[in-house]
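A lone chain, given as structure tokens: the form predicted on its own.
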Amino acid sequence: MHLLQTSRLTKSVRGREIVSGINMQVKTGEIYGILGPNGAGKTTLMRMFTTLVKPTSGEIEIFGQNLASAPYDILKRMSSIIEFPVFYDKLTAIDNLELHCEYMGFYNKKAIHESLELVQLADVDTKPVREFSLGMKQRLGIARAITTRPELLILDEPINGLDPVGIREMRNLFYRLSKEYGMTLIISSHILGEMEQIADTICVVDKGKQIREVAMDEIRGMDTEYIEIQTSDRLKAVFVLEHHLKLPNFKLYGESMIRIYDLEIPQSELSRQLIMHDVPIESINRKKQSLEEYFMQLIGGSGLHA
């Protein structure tokens, strides 16, 4: 079952398409990464399943109900971070999570020190927010997020300003949310080794447009293997492959890299037919894709970290 289902979404600003043509099908209870550059539309997409932001064109269908046209109350079985998380300064944590509930109308004070055990602030409820590092506000953010037990729960790069051991335990935090408590987390990031390792499907966005969406099992099971070839003299090299040997699956990289995706051929024939026309070559391997290598052919290397 899809809880979250958008169609040709677009959004416009000043004539020009910031968001052009999405479709997504989040599943509920799964972990959806929306993976991009800085600046590929990532924060627009999210304001606009939090009704911060009005479509110019296209459809989202939250909890089966067009957004648009759905109930206020939609919004109560949903929570997000979108950007910065900003607090009262001069409460403490405790404070600023009880004026949420009130707010939203939850009452369980249990779900509010839970939140904060669960994002390592347990020890921190009686320290004014404005004393808190940007990480622990980071992480404050989340736990106000979590304690009203949202159905979805939408998290734009919620690893800001997180140091490794923090990404580890937000990490963590973000499984148990999905796997215990049930919950669909939608997460944006440019960040690919992250979104690698916690997403069960991820939604490759760049300059406002749709990439691909695909499940990361689908990825993991392709296994790409070729053959890399290093030389000087690739006019050479490619005359070679298509008169020669007759391999037409083959890719350029830059100007000496060559990858064969044809392995009929063993390896050791292909070096001997090289070197006998004079091809010179300065390596040639075995290899296999890599996931990072995958996403970096989709969105160009543009703006992601690994």
Second form
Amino acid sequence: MHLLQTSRLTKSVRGREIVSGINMQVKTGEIYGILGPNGAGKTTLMRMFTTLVKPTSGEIEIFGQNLASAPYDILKRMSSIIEFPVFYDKLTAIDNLELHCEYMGFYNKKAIHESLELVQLADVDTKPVREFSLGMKQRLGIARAITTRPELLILDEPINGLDPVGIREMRNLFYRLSKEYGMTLIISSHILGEMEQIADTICVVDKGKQIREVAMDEIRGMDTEYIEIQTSDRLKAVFVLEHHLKLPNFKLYGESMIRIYDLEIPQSELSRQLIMHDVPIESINRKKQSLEEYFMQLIGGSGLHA
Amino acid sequence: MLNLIRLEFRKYRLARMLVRSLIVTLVLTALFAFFYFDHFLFENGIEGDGTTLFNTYTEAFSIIGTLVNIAYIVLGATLISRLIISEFRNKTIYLMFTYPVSRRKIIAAKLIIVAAWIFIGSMVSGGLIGGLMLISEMYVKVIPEPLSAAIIIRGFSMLIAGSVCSAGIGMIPLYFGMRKHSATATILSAVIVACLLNQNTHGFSLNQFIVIPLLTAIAGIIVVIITIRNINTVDIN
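Structure of the form predicted together with the partner chain (previous: the form predicted on its own):
Let us now look at the entire complex, which starts with that chain.
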């Protein structure tokens, strides 16, 4: 059962498609990351999930209901921060959260203090939000979003403007919200490193198009470690690999590069065999393909991005 | 709807509007007193140039109406700019429109506050100034016309008609303000509309024909209808 699902979701503005044909499937309880460079359409996607922007075509289904036909039932059960958290900044943090609860139709006064504590903003009683630092506003925004105990939390670039310590705190918080409170989180970011650490599923978007939706377990489990050989006689090397070493799992790169993905054979044995068969070796290295490389490949491979 | 109005009051601490209304009323009273006593002061050789601004109660009431209408249409625009335009400018509308509440109801609640404030404010301020004038008439007779119950009733109904029209006219700035979400445009358009309608040249004001303010008020209502109709489909970017 998917908590949020889109089918052929498209938004065009003045004839130009800024989001085109997105099919996303967010599972209940997971942290779902939307990854893409600036201007990829991440924010527009999230605005569509929160009814701020109406899709040109396609459907959004949340909690099994169509967003266009039952918006208020759905909005009651979710919270969001789009772009950056906004407040009535002459009011105090508590006032802002109380107003939020009133509009959401949520009446549990204790929840406000609990969520302020959760983001470590418990002692901000009398200060108007105007006087808060950016980091404090980010945390207050999250406190507000989680006060009503939403089932779905939509966060657009939530770590923007945070220092490294703040980023780590946020990451831990998101993890807790997902695992302890059972919330489903949709987070967007253009920073791969962040997504990699926190998301269960990543949807890569670029220029409004969905490049790939991939479960992190899947790519973490992929054979991304390999031995790279550089040789001037590639044919001979391939022959040795196939016939003498029985290693079929390799790929050729460029004129002289071979990547071997079978790592059962020790590197020393490999080089010994190659030298024994007179294969000239310029270099031999054990390497690891990073996720970053993988995603760059995805985005690069789409032909949309340099 | 009442709950939404209550929340707006909380959000913007609108109870403070009362203080503003009080200041406005005081200023208007002083201004009217200046016109009112002008002739009186001249006759007693203190000040002034001897030209009376009004000889009849109808004229006096119409001046009160003009002052009150201009003041509250402009003040209504400042309220529109605070309650609606600023939500768009400060992007708090992102928040408002992700609540499980209809956009139309949210905007309608805000406009009800504005219209009610213009109407009630004009009534109270106008009634107060008119009342003070009548009391003063008992001691210093400035207006030569003899006072009768019919005159008071007429003055009072002028005040009601003027306040109702002002509440409608006060919605016109919404149109100019929403175009670029500009507070300046909101307030400036209110000043222009209010002054055009109430310009008083040789005792001839556009307001004297009730038709023109009435039509303007209807234009204001059309602005409200269009705004509320469109708000549901517009993208908030």
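Here, rigid core means the biggest group of C-alpha atoms that superpose within 1.5 Å across both forms. Given the structure is predicted, the values throughout are model-derived calculations rather than measurements. Numbering follows the first chain given and starts at 1.
K.L.:
For P37, state whether the C-alpha moves by 2 Å or more between the two forms after rigid core superposition.
P.N.:
P37: C-alpha displaced by less than 2 Å between the two forms.
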